[in-house]
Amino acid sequence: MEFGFDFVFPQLMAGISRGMLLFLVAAGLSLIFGVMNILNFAHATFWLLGGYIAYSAFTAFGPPSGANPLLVIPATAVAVAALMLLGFGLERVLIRRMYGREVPEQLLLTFALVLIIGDLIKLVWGVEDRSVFLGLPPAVIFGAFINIYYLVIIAVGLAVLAGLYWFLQRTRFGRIVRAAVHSREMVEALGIRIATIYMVVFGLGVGLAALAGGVVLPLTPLALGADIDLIVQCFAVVVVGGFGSVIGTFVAAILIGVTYSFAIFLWPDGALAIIFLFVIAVLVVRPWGLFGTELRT
């Protein structure tokens, strides 16, 4: 096999788009754990549910094949709104009871959500894979044929990165969220309702997962069980990048996405093993991740 530019560049673009998908999902996972100290095993299942809701909205606006690509925007907006409302409700009813509990208890509750949501998807959408085909022609970039939708996913990922950075660095609420990452007790001592912060952060994190589900719908078919494979990679991303670090999550997602893209092509059976060897190597050098902080109070 020749590893010329015609092979490397398309795989690189596929890896970057995969990395953007991982970033969109893992950013919410990292934010929820960094602020709330909740390890949400069901986070990728929210991504899958968001994708199915976006699929239903898309097919309500037009046919699932050859439809107007702009229909992805309202379909994704419906999914994000629905999942954010679901996130607000789940935080108040279930997640709030997990604060201060041990990690095994958190994993048990959130794994139960995986099973419940999975059965809900089966009841509503059945067990068949769902996909949307836009019929977009490939783009020729530097002489190589590239799926043009890769560019859409990359643009969305960069926009979300810029939006999260602005939100966390430039807004009052964002600064409160960053303060809660380092010291929840100090935030409460200032008279700020930490319960409201937690509810908004959980809803935002779930909304980001739904955004990923809607955006990636024309590229990746929705299938039951896909969330389990994705959550494993998302945990790898947040561990490498550092819990609570948006920039770290972005860098780690790109590194793991590109690594996975080449590994799955060259050694399909060992792709995940290569990713976790990379995770182990990072943890040996920096146990708190590339951009994480060594100590949290």
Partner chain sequence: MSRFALPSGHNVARPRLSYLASPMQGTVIAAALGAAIALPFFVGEFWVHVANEILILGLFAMSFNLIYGYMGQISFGHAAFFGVGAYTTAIIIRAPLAETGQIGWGIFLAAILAAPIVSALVAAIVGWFCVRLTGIYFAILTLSFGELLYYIVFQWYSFTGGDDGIQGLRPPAVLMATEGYYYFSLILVAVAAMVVWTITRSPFGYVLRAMRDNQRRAAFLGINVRVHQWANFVIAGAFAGFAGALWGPFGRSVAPGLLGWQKSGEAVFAALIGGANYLLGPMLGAGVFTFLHAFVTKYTEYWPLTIGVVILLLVLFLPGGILSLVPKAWWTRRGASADVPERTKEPVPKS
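Between two forms, the rigid core is the largest collection of C-alphas that superpose within 1.5 Å. Numbering follows the first chain given and starts at 1. Nothing here was measured: the structure is a model prediction, and the numbers come from that model. What changes on going to the form predicted together with its partner chain:
- Once both forms are overlaid on the rigid core, the distance between the two CA positions of L190 between these two forms is 2 angstroms or more.
- Comparing the forms between these two forms, the C-alpha position of L272 differs by 2 angstroms or more, with the core used for superposition.
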Given for the second form:
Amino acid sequence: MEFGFDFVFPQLMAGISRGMLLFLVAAGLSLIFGVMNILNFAHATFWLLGGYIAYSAFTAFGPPSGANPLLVIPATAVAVAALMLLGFGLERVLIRRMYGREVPEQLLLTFALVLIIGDLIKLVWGVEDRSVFLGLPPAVIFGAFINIYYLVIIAVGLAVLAGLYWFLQRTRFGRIVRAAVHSREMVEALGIRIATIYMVVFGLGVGLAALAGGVVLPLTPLALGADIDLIVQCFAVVVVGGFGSVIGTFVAAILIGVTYSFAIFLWPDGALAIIFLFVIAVLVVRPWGLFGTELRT
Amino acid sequence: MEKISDRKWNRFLQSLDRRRFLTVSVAAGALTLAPRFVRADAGEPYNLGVLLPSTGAGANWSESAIKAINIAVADINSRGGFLGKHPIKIHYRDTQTKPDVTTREGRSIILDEKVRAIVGTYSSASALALQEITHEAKVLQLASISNSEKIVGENFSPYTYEFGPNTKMMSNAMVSAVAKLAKTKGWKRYMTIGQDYEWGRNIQNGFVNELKTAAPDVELLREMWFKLGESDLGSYISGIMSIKPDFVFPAIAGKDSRTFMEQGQAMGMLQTTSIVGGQITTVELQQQKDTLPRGLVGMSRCAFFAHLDEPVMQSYIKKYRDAEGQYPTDMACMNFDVVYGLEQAINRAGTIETEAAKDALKGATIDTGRGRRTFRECDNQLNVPTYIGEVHDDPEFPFPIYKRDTMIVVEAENVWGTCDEATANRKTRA
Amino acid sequence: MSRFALPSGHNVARPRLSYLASPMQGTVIAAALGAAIALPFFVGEFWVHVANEILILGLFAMSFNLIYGYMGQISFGHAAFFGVGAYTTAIIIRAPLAETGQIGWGIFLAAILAAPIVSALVAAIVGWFCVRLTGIYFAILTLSFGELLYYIVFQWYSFTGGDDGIQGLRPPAVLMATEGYYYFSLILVAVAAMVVWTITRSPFGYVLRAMRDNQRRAAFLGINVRVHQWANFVIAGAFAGFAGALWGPFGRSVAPGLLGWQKSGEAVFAALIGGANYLLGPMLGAGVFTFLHAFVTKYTEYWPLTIGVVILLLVLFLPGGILSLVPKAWWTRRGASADVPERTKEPVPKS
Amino acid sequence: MTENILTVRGLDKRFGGIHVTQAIDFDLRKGEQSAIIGPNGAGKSTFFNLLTGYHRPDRGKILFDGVDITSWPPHRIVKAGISRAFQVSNIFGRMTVHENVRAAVHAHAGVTFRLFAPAARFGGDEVAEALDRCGLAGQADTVAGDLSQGDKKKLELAIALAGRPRLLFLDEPTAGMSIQETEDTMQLVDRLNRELEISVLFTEHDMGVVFNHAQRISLLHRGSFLVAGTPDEIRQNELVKRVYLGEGI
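Let me have the form predicted together with its partner chain next, following on from the form predicted on its own.
Next comes the full complex, and the chain you just saw is listed first.
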């Protein structure tokens, strides 16, 4: 095979899209991890639940295939709203009790949610795979055929990145959130209830998972157990990117996506393991991740 | 008390939400108890184990299989059970597609529920793990969805019977079709893409090796493997498109084949590249009726539309439609055959004793939805065909089926090799 | 300052690690052992299989708890060593089995004993890197190594059988009987548990506890923290491998899932359910988990939901595990000792 | 007079561009009991952290009894004969008082790799002695985390002593103690210094303690030592007053 432009460009695009998909799912995980220091095992499960809710909303608006692509927007909105509410509720009822606890117990609680929500999805939606098919024609860019929906994924990914950056850096609430990461006392001294911040951040993070679930609906069929396949990859991305760094998560996701896209040619047997080699290398050499700060390990 | 009529049964089943199929299995179990209380002279119940996943990726294919088993069992029970006096009691367990769970659940239903036969398993690894248990306990294992050639080959056990075409038969069948197609279309270069697990590896391997003999001038450019359950196949698809093979052989089944087809379509792969030989069973034909590209060449394991003249198949279709409002899938079809095949063996044996039933199945010819079929004596493989055809809209059905005039039904005898081959690697069992 | 000293974190009473210090404990253990020996005479064959599974999973969970309960780190890759052990035994005995369908005691025992050695070697390599990290980072690094090993086993068809695994792992004839293998497991697991118990009350065992309570302070006692943690990681890996060795011939087959992170999760569950602060907590937890699994699946397919709710309730209301229900005074003759919730951490350096 | 047990030359440490210690020179004579004073944030804890290997200095040299221990890891430094008691009590909260001290004794005795012998077999006498010295004999079986603040500090000291150090760093040894406990503790420190000839370097906020128990006092301010001298000299020193009154220098 020749490594000409005809080969490299589409692989690059596919890799970037793959990375963007990972980033979309992992962004909320990274936010929650960064601000609250809770590693949420159930994050991909929220993503899957969001996908199913978006699917139900979509099919309520139109048939699952050949419908107006724009229906994805309200369907996703429904999923995000539902999951944010769920996130607020879960934070209030469950997660809040875990703040004083040790890491293993936090992991176990969120893992219990994986099991419970997974079975609830089965109860409600059954075991049949679900998918929405828009039937869009491929785009041709520089002679390469590209799934036009990839452009949507890339745009949404960039928007999420920019939105999170703007939220954390430019808004008053975002600044408070960032302050809360470093000093709880300081934030409370300002008269702000840290409990509220955590509730909002958790809800937001879960909402981001639902956003990902809704947006990827036209690309990827929903199936039981898909969350289990994905969550370990999300952990990997967040860790490689660096503790609490949304930018880091983004860069790591793209890096891993693109590497994978080429590795399936260069090293087919090892492609599946590459993500773990990444994590091991990063944790051994630079445990705070590509973009994290050393103090946070 | 009167016997529960077929109609009543069907109405009852229809009244259930279709996703509650497992509740049905429990209910079926409970209801089968009824005749026992009614008939004082009834024999002991026949405990039938069902091991299929209702969790994880295997659940989608297994759902219709479980439904069919329940329908067939209810039908036989309405006649009083096996031999008219042994009502069947179903013991269903979720294997979670994990071999170690399959082992434990297998032991559980054998030892605690005293099952005499176990229908099922979805993955090959689970089937092979279960085989050790059934062989040791001398319990029948009736396989259909899991169809690794190892089950009847290397890991052979006299207690195991395979009701579906095994992987070797399927890939050989596909080879014969592809060799013809390659000749007519002038195909010279191809590649494969497969799910990286036992079944995918098996199918791909068999296909590649056989094609080497059948069409030595067709060159394999590259193999690609992806993780089971992979949600984004974009990198693979763009890779296929830049390699530009004459055709692609996908060793993909289940949900992933949907991902492959839909993403392939959205990237223009299906428009530019011939995809030949994917698993397009009646599950996919029905579930993906709107999105499956027409003209695609695929294969299936038990296509009801190939046997519309067969009275047995007609009854399957009727029963399944009455109960579920759908056509029977490949998985339903094969598992109807399993339950009714077992019934025929028991009828011939005249007893529900397992050894007798096992011996009655040996080399037996049974009436199936796929016509009269015979188990090969040397490896207990039923001589069922593999179906290859082009996805095509048909006015008779609300979903596409294989184009009837070009569909190929590859008979087992042409593809399953000799008995010497089948028994060559067989390991010694104490 | 503690990262987890966050709002409304209520303090959780946590008993100290118990050690065999009272006649009471001796009595309990003797009674449990007696019950285990008598079990096959009172329950059906399937439940003997279940008890056997409990013994093996229990030893696996105890080995995990050397890292979790005693050293204070959570590993999500511990099953890798369990799986490596299981595969080691399987690969050694498969050739003679395929040939003759039988296996001699000599090869069989050698295969069982080889497993902990191979697992320890693998754990030595993996642990070398992992002990440099703590908390979430330790968890993720162990998870990644575990998944890497899983993929190696999964992909290496010629050697490990790939996704299919290896079947036909029949033990010697006496052990083919359910009771035979059960007593075989019982003896080996009891011996292994004794060794684990000895280690936990040795100076080394107390260094582990010291590192758990306060890793930095331990270094200021003159303890080389990494070397001790590494040694413990290797020991835990060896015991996991030993448990794995018993698994293959018990189930007659092995498959790559034995190395996966979900299998590691079972050890975590077991330790949590029974009580990570007690030597036999993980064994009890393995018992409850396995029994529930075997029992619940008879009645419902919603096993994940069931165990999910159980774990949720335990984490919320009984974080010390079932054994924490027993009054502490009952265990030790030294009287009740309440416990300390927070993990003291050194202050951030002021400048 | 005598040789130095601790010699520090040109010790530099920066955290993110801020100098926390700046070209520090410091000497501690063998057998001396010396104190470091300075306002909050002067760099006292950092100085201790550098001396005990918790932080690596950017530049400079630390000699312990003539041996260069710069950049050694903590456990090696402790083995060499330096112990440290922490400012915020820093003990093993879920172990008993006895077990806390015993672990330290075991570490010192080098038996921590004994896997198959009961821990109780080693060091019982040393533990009892250290507990006795520090007034914790009656609390041996109390879980350390349940101790009062004052008792935790005593335990700190007992753990530090278990390592049989030749040089002892005490970071605010009496913080959180009652007047009586403070007095007892400092008398113990004095005795350790006199009878066992352990060199002691301590920091303290309580100036009464400093002036009564230190033979020599050094003032640390913004990462450098400004003044050093006997208690009397320090009492008279204008610079010290200015630093403590915040008048700037």
